[in-house]
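Here's a solo chain for you in structure tokens, the form predicted alone.
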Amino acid sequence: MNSKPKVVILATGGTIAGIAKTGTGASYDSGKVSVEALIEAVPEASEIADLTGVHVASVGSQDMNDVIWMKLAAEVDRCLGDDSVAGVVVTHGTDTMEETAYFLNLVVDSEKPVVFTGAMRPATALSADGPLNLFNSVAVAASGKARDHGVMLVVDDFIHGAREVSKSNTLTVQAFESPNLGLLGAVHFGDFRMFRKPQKVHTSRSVFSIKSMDELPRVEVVYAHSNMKADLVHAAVQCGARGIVLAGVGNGNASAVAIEALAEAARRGVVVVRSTRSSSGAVLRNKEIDDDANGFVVSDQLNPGKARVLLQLGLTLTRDVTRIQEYFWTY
């Protein structure tokens, strides 16, 4: 009898499935390698788990969208609802992997491991990083030690939590960091240990569910900078955004004209969340900006991309800023 745990690999494309013309080519096409070929390329992974693959999408993660998110989340729930499945691995492009992982961290209804992985080098590259990342991800997803840790990213021998992780480098294989709370664990050729559990609510204890959703509300991110005007805030409102995330300077700040435009948007019913373009730290409420007076929400430690994800989901349940602020404290 087969005693190996069953792990399902859900493929969405990305560099890990990319093909270049040469082993040293910097240019490549994302998402060209099938999920079956990815599994065959790492026979060691099949020694530790009974692997099956499902093709979900074939995109570079710059083209990831809400439709694929919903499809992926439904497939994860379907797989994990099978009692014989120990866990799921999602292969994904690195550019927006943290956002997709955080979305699943909020909507997946299971304590079983969900592990994202990817690569900075295409499958055809010399010293490609994808195969070992995939092997380590399978090892984590197959183990009961990884249960109830929320959605994780396993890359470059590290285990990151979906809420904390962010891509911090454009080229190196050490492309991800968890700057505020640190790693969940570390893995070395399949052997791993967990350092801690996530501090915020996730997965099976989340109030969010894709089962009641047909689509996600439109939320735009506006990037703050010196000499910032109000034009992009006005454009977001005119284009029908139900929420705006400010990627603010420092503690979620922006120019006076931009803050006034955001306050006017809030008065018109658009939910405004102040985040920061800084790579670490938290945005504090009612410090530099009077959030109560302006009707703003603050993102706590969530970066702008993840603040957008949580605001999209929050808006499916309420437009009350007090409740949405509580979501940001909770998740």
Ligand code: GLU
Given for the second form:
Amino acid sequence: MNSKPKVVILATGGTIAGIAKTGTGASYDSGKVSVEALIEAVPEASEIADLTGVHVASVGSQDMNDVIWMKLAAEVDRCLGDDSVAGVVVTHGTDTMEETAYFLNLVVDSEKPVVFTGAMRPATALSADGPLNLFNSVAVAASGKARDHGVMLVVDDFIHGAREVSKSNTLTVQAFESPNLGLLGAVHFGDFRMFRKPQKVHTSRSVFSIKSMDELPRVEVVYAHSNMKADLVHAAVQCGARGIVLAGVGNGNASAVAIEALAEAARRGVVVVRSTRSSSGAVLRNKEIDDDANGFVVSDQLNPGKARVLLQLGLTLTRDVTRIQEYFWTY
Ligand code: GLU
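Cool, the form predicted alone is there; where's the form predicted in complex with the named molecule?
So here's everything in the complex, that chain up top.
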């Protein structure tokens, strides 16, 4: 009799499925290894869980898009709706993993573990990090201890929450940090401990659902810097953006001309969210900028990429800035 928990691996591509010409090759093609080959490469994972694979996409995560997000969310809900499935693992490129993970954190309708993992080194590299990351992810996804922690990232022996985690290094194996609130847990060769639960609302308690949708509202991110002009704000509005996220300096600030252009966009019904290009800290309402007068929303601790995800989902329900601000405090 097979008493192992059932875990489904959903593959989307990335370096974990990447192939280089040599074990030290720095250049490689991502997303080339099939999900079956990924599972076969880590026989230890099949000893702790009954594994099946689903191919969702084969992209480097720089090419992740709304269409794949929708397909992935539907597959995750379908797998977790099966009573015999304990949890799922999503393999994904590391570059935008935090955005896809946060998207699922807001739309998946289940308390079962959803674990994202990836690799900084291709499958063919010396000391490839993918196999142990996959093994650790399966251990977390298979366990009832990890239920109701929202969507998680398991990489380099740590368990991060989708809302807090951010890729902070371009190359090293230790590439992720959760700067504001810290880790959810730690894992050592499959043996794991959870330290805390996410404070913000997620998954089965979230109001967001994309079940009858095939695209999300357009939201653009505008990056602030010294000598910033207003042109890119105007361009975002002209391109039809329904929302703009400011990757602001410090506490979500920008030059006077950029702030005036954003206020003008807000007056025209574009929802403007102030986030920050700083790697930690929150953006506070009505401190450096008069958000009430300008009609702006602040992102709390969400970085610009994740603020964009929440704004896209918020815009599927409302354009009211008070309600959207409430989403940013809640999620
Ligand atoms: N840029 C690729 C991606 O995000 C490779 C990086 C990685 O997977 O680590 O898919």
